[in-house]
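A single chain comes next, written as structure tokens; it is the form predicted on its own.
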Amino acid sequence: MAADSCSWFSALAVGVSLLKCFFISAYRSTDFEVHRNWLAITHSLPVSRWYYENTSEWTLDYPPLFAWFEFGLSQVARSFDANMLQVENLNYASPATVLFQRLSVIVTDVVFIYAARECCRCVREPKGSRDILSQPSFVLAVLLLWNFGLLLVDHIHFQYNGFLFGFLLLSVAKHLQSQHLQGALLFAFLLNLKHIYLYVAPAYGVYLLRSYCFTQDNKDGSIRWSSFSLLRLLALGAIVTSVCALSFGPFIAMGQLPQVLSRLFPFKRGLCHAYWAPNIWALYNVLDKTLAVIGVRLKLLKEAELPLASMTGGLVQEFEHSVLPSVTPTVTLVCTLLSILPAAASIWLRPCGARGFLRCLLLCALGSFMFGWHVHEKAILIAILPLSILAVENREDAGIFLILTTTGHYSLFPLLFTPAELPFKVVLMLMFSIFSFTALRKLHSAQGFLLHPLEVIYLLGLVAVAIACEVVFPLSPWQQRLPFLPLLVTSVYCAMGVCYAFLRLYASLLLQREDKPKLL
């Protein structure tokens, strides 16, 4: 990124920060109370009780480094309102508490802003003077800093995803800059801040072993086994071990590792989240419901013998299938591993530099999202944000980005269900989508259309879905009889788009040529 680009990058960063301040008094989800409770736990209780405290239903279930992050925030929080740091003050939300927690998200987003700047430095600018919308670094900066999903999830719904994604994007940028040890260190810290990023750990492991620990290839591109560097492997191992020891060491010393792990991996929560993420299990659930209804009407099944939730209960955490086999955590693990195996094998057999690693990372994120156990709908951002980097460099990736971003972002709409937030989420998504389509089309104008006609028709169908779910359904008599229907329709329709983007991204990986990557 050129030196004269600092002015517009700073303007973008300051502008989006001011916009975030506008949402301080907006709707907030139960995640607000979750993090307030974690502030209280880490501030008021000894370390030995952090992962045992259960006064609130929102128990501490993030890795230890994030607990220490909350502890650090709590030292500042007591200057705003010390009462928020009392464990027994459940659902405490004084104006000072709201102000502090909202500001804490905005301030810690500085990590994300810095990471976005580093990612922009990795993008090669075209030669010659062109207008700002034709500069890949500018387009990437907007796609990252003004990402609709992050604004909705962090600054309205409430979470610290921007802070965490900052570590992920900064780690990716370091690999693109061939600073692999720094990239590994940042990812190790990220895993110990939030373990959901295990989704992309296979991409890191295979890439670093193949392209960092093995220093040379044969002329045909195959691995040269004699080039293996034990010193590099030990350096990577030392980084991972030291970070994990720093994070989990105190709890291992206290004999609490099993308790911590039971909080991090609560498999009793059920296959799907309370609101179905748009993945393969949403389609599987709907197919099961459909077969159950057909079975009852054909008198092949007795409605009284069917699980209640599968017929009338809507979206719940525990889901027992009626016709199709119920899915266990082991099944989801096997499906997830099978879905990412070709991607991992590809960068082992045909390493394509850091660009190939990034593509593998995206497929690991989407594979885990598609087939994982109890997947949160917000996890789609793990694929959307890094894909922004590829979208400004390649026309094929830009088309995939538009499909995945539009469907993935719209799938987040049900997170904000109050009427007051409807104008904000509609306007913000329209602004981001219009910019994405316009800017990426301009960047790749010489290479043809970004989307096929059927893809355009599918995306336009989201407009009909939005009108039906957000406007028509609340005014219809079905609202009382089938209150879960908008969530189901949104999940299923978006799941088709996410599945398609996943398959198209896989095709681009397996069919790509072994040419020199653009991002180095």
Contents of the next structure:
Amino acid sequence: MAADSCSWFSALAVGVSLLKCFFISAYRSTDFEVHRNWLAITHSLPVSRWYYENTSEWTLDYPPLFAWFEFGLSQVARSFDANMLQVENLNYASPATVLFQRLSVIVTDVVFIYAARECCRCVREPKGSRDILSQPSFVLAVLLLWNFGLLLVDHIHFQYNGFLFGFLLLSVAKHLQSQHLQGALLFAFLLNLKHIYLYVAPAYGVYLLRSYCFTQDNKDGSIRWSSFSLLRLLALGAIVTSVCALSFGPFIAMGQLPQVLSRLFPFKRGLCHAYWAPNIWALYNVLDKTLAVIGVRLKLLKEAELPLASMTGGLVQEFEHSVLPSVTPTVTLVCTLLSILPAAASIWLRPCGARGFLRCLLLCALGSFMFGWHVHEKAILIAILPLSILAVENREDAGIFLILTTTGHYSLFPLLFTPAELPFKVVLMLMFSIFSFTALRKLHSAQGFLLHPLEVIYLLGLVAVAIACEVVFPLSPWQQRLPFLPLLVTSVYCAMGVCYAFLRLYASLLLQREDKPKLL
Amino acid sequence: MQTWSLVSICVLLSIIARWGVSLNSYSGAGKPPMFGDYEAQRHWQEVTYNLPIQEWYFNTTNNDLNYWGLDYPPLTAYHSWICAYLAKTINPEWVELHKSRGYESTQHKLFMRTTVLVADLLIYIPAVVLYCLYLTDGSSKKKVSVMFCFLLYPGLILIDYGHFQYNGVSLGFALWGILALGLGWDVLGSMAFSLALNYKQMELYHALPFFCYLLGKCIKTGLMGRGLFLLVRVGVTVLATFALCWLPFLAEPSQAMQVVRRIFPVARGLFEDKVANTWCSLNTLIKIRSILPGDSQLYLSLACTLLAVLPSCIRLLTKPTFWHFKLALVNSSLAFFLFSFQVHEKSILLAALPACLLLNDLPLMALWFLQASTFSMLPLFLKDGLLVPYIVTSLGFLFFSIYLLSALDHCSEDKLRLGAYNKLFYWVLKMDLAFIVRWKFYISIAAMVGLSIAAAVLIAPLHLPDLFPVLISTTAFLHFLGTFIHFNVIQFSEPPSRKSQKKSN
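Now the other one: the form predicted in complex with the partner chain, given that the block above is the form predicted on its own.
Every component of the complex follows; first up is the chain already shown.
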């Protein structure tokens, strides 16, 4: 094999791009139609109608820059099949349309590939030339490019996350390379492409303010107020406002801002998505259910008084808890902010360079995943992808990474429920897990085991859950009576792992040793 | 990383490639009244499940042989019968006599695709893995690279998982046979190969090298002593395996004769469709089929085939080493493909399998031929709507085999085994043969890409409706002929010494 680092990276990138082409004719979710509809809206309607159009139920609910991105795509789409660009053509999916949309995801992933390349350049390589397969940069490249979740969500389920994560990772890489203004610019673009990344905005805000606007620290690491650079703050402010102006400016000028914002933040949805994301609220719901059942058994509660809460009934509506207090959006917001606060405070008080920032970013992502309102299971990727960078450098992070990715990725399984795609999800997951476990163990082999035996048992339990949910359950008589049982079991089991990973990651930030090398 | 994890990742990747192709269309999808190979396989399930075994190969009121009558040996029939039982338990409509004719549904497609994958997982893939781990030289990384390219060979994947056939079973049995012979288990090897022969009669393409290798080995160890003993053991094994497979048909001679008649349809003409062999390519110049009567065509092709096979078989007989065995497998199967009677374009897979065995020793030549063989089936893929998987798998195979096997990095004359040409044509001694070969490779790949694009995009002129299929089959024929000559030359040149082989790894 050629030892040149450029060649193995391009081999990995070409390989994964070809792999993605195998999924062209696979199952696709309604997100496919969502994006087709957005193509049609942006192509055939004037800008002033973009956020008012509602022929399809899948209205445009991403920020304006993403709409412009769809507008750009639609110019190419014209030469594939112009019929997909008509707003009235609901659920239009000719072979050319499918090919175009799938290829658009694969091609725009170039941004992600470039970002992964930049991330690999930032990784600390150990001294001495080792086998390529156990070099940290190689392992990181595979963990990012061949990420199971991204393949599943983008190329089978259908979304443009690869393109968006490209911006996120590129911005992280720029911070690791101390090019903070570029990093900020990229993140500003990202926020205007998809607002879900607001979750990690606190980390950016605190980090840039503390480590970029203040140019020096005191000897003991505390903040030196006199080193504040107004110029830097203004530069940052100018970048962020100009990107936002570019994106929202036209809509503010047209007086459509309230309409755009109401599309972007629909609070009419419920606490949990139809399928519960593996977070605190999944555990909370189950606790509530259990207490209700026990209460009824012990005759403490009357069944008739309980609200008819079909929590996993596949309805995206609000529902009431039966025993525990119901959760409102305000409560989730407060919980989220509280969970992020210590992390933000930590990098304000004790900045640990760009890697500390990265850790804080992860905690913001995970904190909002754990406590957020109407979280999608796909949001776990915001934590998994950046954590890959830390995992190849640090043994403890590698352990956390293995737990978080395995549970997080498994929790994506219910996204694909068609029998024809079962081999894909099982095989891809197996492949990614085998690689991440063996490669990370080899990478940190000098420092002992990555996982505690109890953690290993927990992860093996996942196999049992998988077999029970995917094989045994569909054949059992409960299939008719309790159709949502597998979803419930999956999300609760995974929620435990994600919670555990969250806590451990927090501990690693707060208990960070002082002697850690400050880099970049 | 340990070898086991690399091996399992490669196997899993090849499963994804296979399943990815299988989501696409199959031959004859939604094309009544005859449909295609997919319906043929389903029909065999219907026939074998519902009819008594005596009726399988006969034209009866319940078994219309003109509608995809069974024309493969008994093992294929038994395989269909097993699949039919599974089909019956899932959905009886799939194999209902007469009524299920032309049955198509997404569930049924899923079932059929799964049966192919299961057969591959049980027979073909383990054989490839074991072959690469035990019978290729080099570091474990090199072995895994060879295995990866072997498993990704596009032709087989596209035919089995796209077009729909069970070539993985017969090729897999043959590979088990090769593997066993390579490890020195001659009896097991001949048994595995007999099974392959009983699954598809086309495995006869490989039969002569097997025979010559074993016979040569017997002669070498002494025909009077241990050699004779080996010969007897192998002979008995082959006969016993055959007898076992044909047991239900042996009760009446008419039964067995009917099976043989079905398997060898000599009445069907020298060639059908556009196939990249000598007869079809000659047809553009001379219309042999109208000049010669049917019988003479048969004898002509038989004579040509035997003449073409003879040199490499005699060489193998005198030097029964594994290296010569592998080369003889390629040469013999190519000779059959190029010259024999009633060849299908899919039969090139029989030559592709032994070419895969040479991926480690002669990477550039092997992958060049393998790519050409995939290309030769392009008209078929276009008919089946498999253009996208064809592009994806071909690009993947070409890229990874060149990259992982460093096929273009080390192509010196020595590595390409071009020494013999220097002896043959002393006047080209001054020229850099490796350079020429490399450029020929680039030009041929460019030609294949160009023709693929043309065939997929352009519409043939009205007075030449078969323009692209003919161009494709002629181009592929030239490649095959070149490969055939080249591998014969290699077989007659000095075998690689152990030392130079070690160095090349």
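Here the rigid core means the biggest group of C-alpha atoms that line up within 1.5 Å when the two forms are laid on top of each other. Predicted model, so just to flag it, every value in this text is computed and none were measured. Residue numbers count along the first chain shown, from 1.
Participant: Superposing on the rigid core, I want to see if residue 224 changes position between these two forms - specifically a Cα shift of 2 Å or more.
Facilitator: After core superposition, the displacement of the residue 224 C-alpha between these two forms stays below 2 Å, so no.
Participant: Once both forms share the same rigid core frame, by what distance in Å has the CA of residue 297 shifted between these two forms?
Facilitator: With the cores aligned, its C-alpha sits 2.4 Å away.
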